[in-house]
Amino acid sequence: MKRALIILALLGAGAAALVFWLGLRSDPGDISMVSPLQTPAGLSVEERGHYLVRVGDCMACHTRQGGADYAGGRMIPTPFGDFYSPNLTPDPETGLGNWSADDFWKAMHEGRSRDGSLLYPAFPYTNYTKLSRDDSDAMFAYLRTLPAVKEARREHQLQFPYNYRFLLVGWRALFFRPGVYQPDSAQDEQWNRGAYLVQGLGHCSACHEARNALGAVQSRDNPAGGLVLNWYAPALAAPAEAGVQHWPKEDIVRLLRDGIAPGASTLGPMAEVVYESLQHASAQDLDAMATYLKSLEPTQPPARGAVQVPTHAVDDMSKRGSLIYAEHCASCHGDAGEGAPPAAPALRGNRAVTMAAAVNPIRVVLFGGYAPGTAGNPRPFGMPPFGSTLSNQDVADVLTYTRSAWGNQGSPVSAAEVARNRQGPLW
C-alpha cells in the first residue's frame, strides 16, 4: 500500500512538473524564417509596420470609443469577464515606452508581458504567434512612431476564478503551442499567403471558431463559429454560414474589401473590421485571403440547442410575424422577401437570415445596422432599429415568420432569447 501511493505521489509530482513546463516554457521562435508579405520597394520598416498594425487591426481592440488612437482601454466582454485592452502608445509610464522589441516579440509569440507575466488570451497571441520575427518587430517599429499618451490600464473584471492569473499555467499547457507559421509545400506561394493572414496577423479564429467551456478553439471537433461582442461570427467553412467556397473570387475580395458583394454585407463587429482594417489591404493581399477562403473543406453548420418555442405555439407566431412583416418590412425588403438591392437586401435566401443561430437577426432588427462605408461603397444603406417600436414577443414572431416563409427553412425564434439579446453592450 505504502509503495502504491509513493508511485502515486511520484506520478502526480511527474504530471505537475509536465504542466507547469509545457505551460511556463520559453519559446524563442524561428527567427530565420521570411514573412510571406512582400514589403513593397521604397518602404521603411515603419511604414511596414504601420501596414501589418492595420491589417492586423489592432485599432479595434486597443481605442476606446472617445479615446486616443491605440491608448487601449476599451472593455472585451467574455463569458469570463470583462477584459480592457492595455495602451500600444509609447508612454514610458501606461505603454510601450520601455518596451525593446525582444519583449514585443515575447508577447506576440509566447504571450508574455515585459515582466514575465502570463497574458490572458483575450489578447490574440495564439494567433500572432504565427507571425515572422521581422513582421513583429515591423510592428512594434511603427507603434514606437505613436504620440506617447498617458492611459492607466484598467484592471480586468473577471469571474472567480479566472482572476487567478497563475491558472493560465494549465491552460498554456494544454492549448497553446508556440510557433512561427510553416507554409504548406503542397500549396502555392498565393495559397499560404492567404492562410499567413487569415490564421496569423488577420487573427480569423478569433471570433470565427468555437470555443470550449476553457475559452480554447474546438473547431476541429466543432464546426460552430463563435459568439463574440454579443454577436455570432459565423463558421468559415460551412457554405450554410460564411463559407465561400462556390463564390467567385472576385466577389470574397469584394466582401473584404467594400464590405458588400451580390447577395451579402457585412454588419456589426465585421463592418468595422472591414472599415478599420481590410479595407486597406493591398490587392495582393485580399486575393490571397480569398484564395485560402476558397480552400477550406466545406463543413456542415453547427446543430443548434433546443429552441424554447412550443410546436403548437410556432403556426400563430408565424400568422402574427406576416402582420409585422407587411407593416414594418415589407417596404423594404419586399412582399416576398426579394429585397431592393442595394438598399435592402433580400431576405428570402438569405443565409444571415436562416442560419442556426438568430443571434445576428435578432440584433439587427433590435439595433439596426449598417454596412461599412468604404471606398467601394461610399454611401451604405442600413437598417432602422426597431427595438424601441417592437416587443421582445414582436420581434420572434416576425423572426420566425422571415426564417421561414418564401421556402426559408430557418428555425423559431423564442422571446426569450430576444430579451437576452437586449442585454449587453451593442459591441
Second form
Amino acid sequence: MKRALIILALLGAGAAALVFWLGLRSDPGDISMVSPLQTPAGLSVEERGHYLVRVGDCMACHTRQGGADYAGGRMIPTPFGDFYSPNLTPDPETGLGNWSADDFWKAMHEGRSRDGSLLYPAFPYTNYTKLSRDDSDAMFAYLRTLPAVKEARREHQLQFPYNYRFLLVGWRALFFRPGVYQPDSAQDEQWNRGAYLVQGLGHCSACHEARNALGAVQSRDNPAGGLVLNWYAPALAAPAEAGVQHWPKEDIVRLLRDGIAPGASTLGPMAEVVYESLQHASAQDLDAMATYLKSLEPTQPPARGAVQVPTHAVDDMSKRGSLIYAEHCASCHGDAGEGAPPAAPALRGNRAVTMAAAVNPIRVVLFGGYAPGTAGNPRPFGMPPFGSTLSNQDVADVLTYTRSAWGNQGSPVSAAEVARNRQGPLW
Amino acid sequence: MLRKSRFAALLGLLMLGSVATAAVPDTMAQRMLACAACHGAEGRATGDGFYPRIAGKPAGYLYHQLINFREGRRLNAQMTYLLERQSDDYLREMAEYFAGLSLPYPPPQPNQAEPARLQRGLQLVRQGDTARGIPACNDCHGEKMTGVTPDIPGLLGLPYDYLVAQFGAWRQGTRHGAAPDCMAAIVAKLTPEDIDAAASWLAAQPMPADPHPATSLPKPLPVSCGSVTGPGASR
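To complete the pair, please output the form predicted in complex with its partner chain; the form predicted on its own was given just before.
What follows is the entire complex, opening with the chain shown before.
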C-alpha cells in the first residue's frame, strides 16, 4: 500500500517535472540552418529584414489604426479575451530598445520574452519558431532602424484563468516544440522555400488550422480550418474549402498578391493578410508558396455539426430566398448566380458560398465589403451590406437558396446562426 | 439599361455559345453601389437620420473624411471596415465621384423647434458669440452655408440627428480633423443648448437655388484649420 503511494507520488512528480521541463526548457535552436529565402545580392541586412517583417505580417498585429508603425496597441480579439500587441520600436522604456538580437531570437524561436516570461501564442511564435537565425537577426536589424516611439504596453484583458501567464507552462508542454524548419531533401529548392514561407514566416496555419478549447492548433502539418476573428478560415488542404491543388499556379499567385482570382476573392482577415503582407511578396516567393500549396495532400473538409434547420422548412426558405435573390442580388450576381466578373463574383459553384461553415457568406451579406485595393486590383467593386435591409430570416432564406440553387450543394442556414453573426468586431 | 445590356450579353452568348455572365457596367457608379445601402441612391442620403448625404459635397472634404475613417481619426465601425484596405488614390477617386454628383435635395425635415431656439441658431450661424470666442459658422462654411471648395462642407440638407451626433463625436473624441482641429475647438465652446439651437436651425433650412459650394472663402478663416488648404486658409 505504502509502496503504491510512493510510486504514485513519484510518477506525479515525474509528470510535473516533465511538464515543467517541456514548458520551460530553453532551446538554443539549430543556428546552422541558413534561410531558404536568399535575396538578391546588394540588399543590406536591414532591407532584407524589412522585407521579412512585411511577409511575416508583423504590421497587422503590431500597429493600431492611426498609430505609429510597429508601436503596438492593437487589440486582437480571441475566445480567451482581448490581447494587446506590444511595441516593437526601439524605445528603451516601452519597446525593444534594450533588447539584443539574442533576446529577439528567444522571442521568435522559443516564445519567451526578454525577462524569460512565457509569451501567449496569440503571438504566432508557434510558426515563427521555424525561422532561421539569420532571418530573425535581419528582422531585428530592421526593427532597430525604426523611429523609437514611446507607447506603453496595454494589459491584455483575458478571462480567468487565462490571465495567469504561468499556466502557459502546461500549454507549452502539451502543444509547443521549438524547432527551426528542416528542408525536405526529397523536394526541390522552390518547394522548400514555399514550405518555409507557408509554415513559418507567413504563419498561414495560425488562422487556417482548427484550434482546440485551449487555443492550440489541432493538427500539425495538416491545416484543417478554424474560426478566427469572427470569420471561418477554411482548410488549406481541402479542395472543397481553400485547397488550391487544382488551380493553375498563376491563379494562386493572383489570389495571394492581388486579393482576387477567377472564381475567388479574399475577405475579412484574409484581405488584411493580402493588403498588409502578401501583395508585397516577391514574384519568386509567391511562386514558391503556390508550388508548396499545390503539393499539399488533398484532404476532406473537416466534419461539421448537423444543421439546425428542420428539413420541411427548407423548401419554404428556398422559395422565399429565390424572391429575395431576384430583388436584391441578381442585378450583380446574375439571374443564375453566374456572376459578372470583375464587378461581382459568381455564386454558382463558388466554394466560399457552399462551404459547410456558413459564417463567411453570412458576414458578407450582413456587412458587405470590398476586396483589398492592391496594385493588381486597385479599384475593387463592392458588396453592399444588407444588415439593415434584410432580417435574420431573410438572410437565412437567401443564403439557403444561394447555397442550393444552380447545382450548388451547400447546407441550409438558420436564422439563429445569422443572429449570432451580427455581433462582434468587424475585421 | 441594365436589362438591355443583359439582353445584349444573352445575345452574345447565343452567338458564341460561351459561358454566360451578367453584364454589369465597369463604372465608378457600379463600384459605389455598396455605399448606396446606407447613403441612399447615388449618395443623396436616406430618410434615416444618421446617414449623411455625401453627393455634391466638396471633394477635399470628402477625401479627408474617408482618410479619417481609414486611419481611425473618425470612428464608425462600418465605414472603417469598408475603407480599411483601400489606397489614397482610390479614396480620392471616390471623393471626386461623389463631389461631382449634382442631385436635387429633399425638402427640409418638418421642424418643431420654438422660435427662440431657431433665433439663437441663426445668431450663431451669422454672428457667432464674440463674448465666448465662437466665430460665426458663416465665416468658414460660406455665406449661404453650402460650404467652400475644396475642403469645407456645407451644413444644409443634413438631418438634425446627424448634426447633433457630429458635435457629440467631437466632444467625446471619436471624431478628429487634421490638426489644428478648428471644429473641435469650436465645439468645445458650445453649450448643449447652442448645439441644439444650431442643429435645429440648420436642419430647418431649405437649400438655396444654387446648392453648390462657394469656390472661395469670403475672408481669411477666423481661426486656422488643419484640413483647409489654399488661399485664405490661415489668417
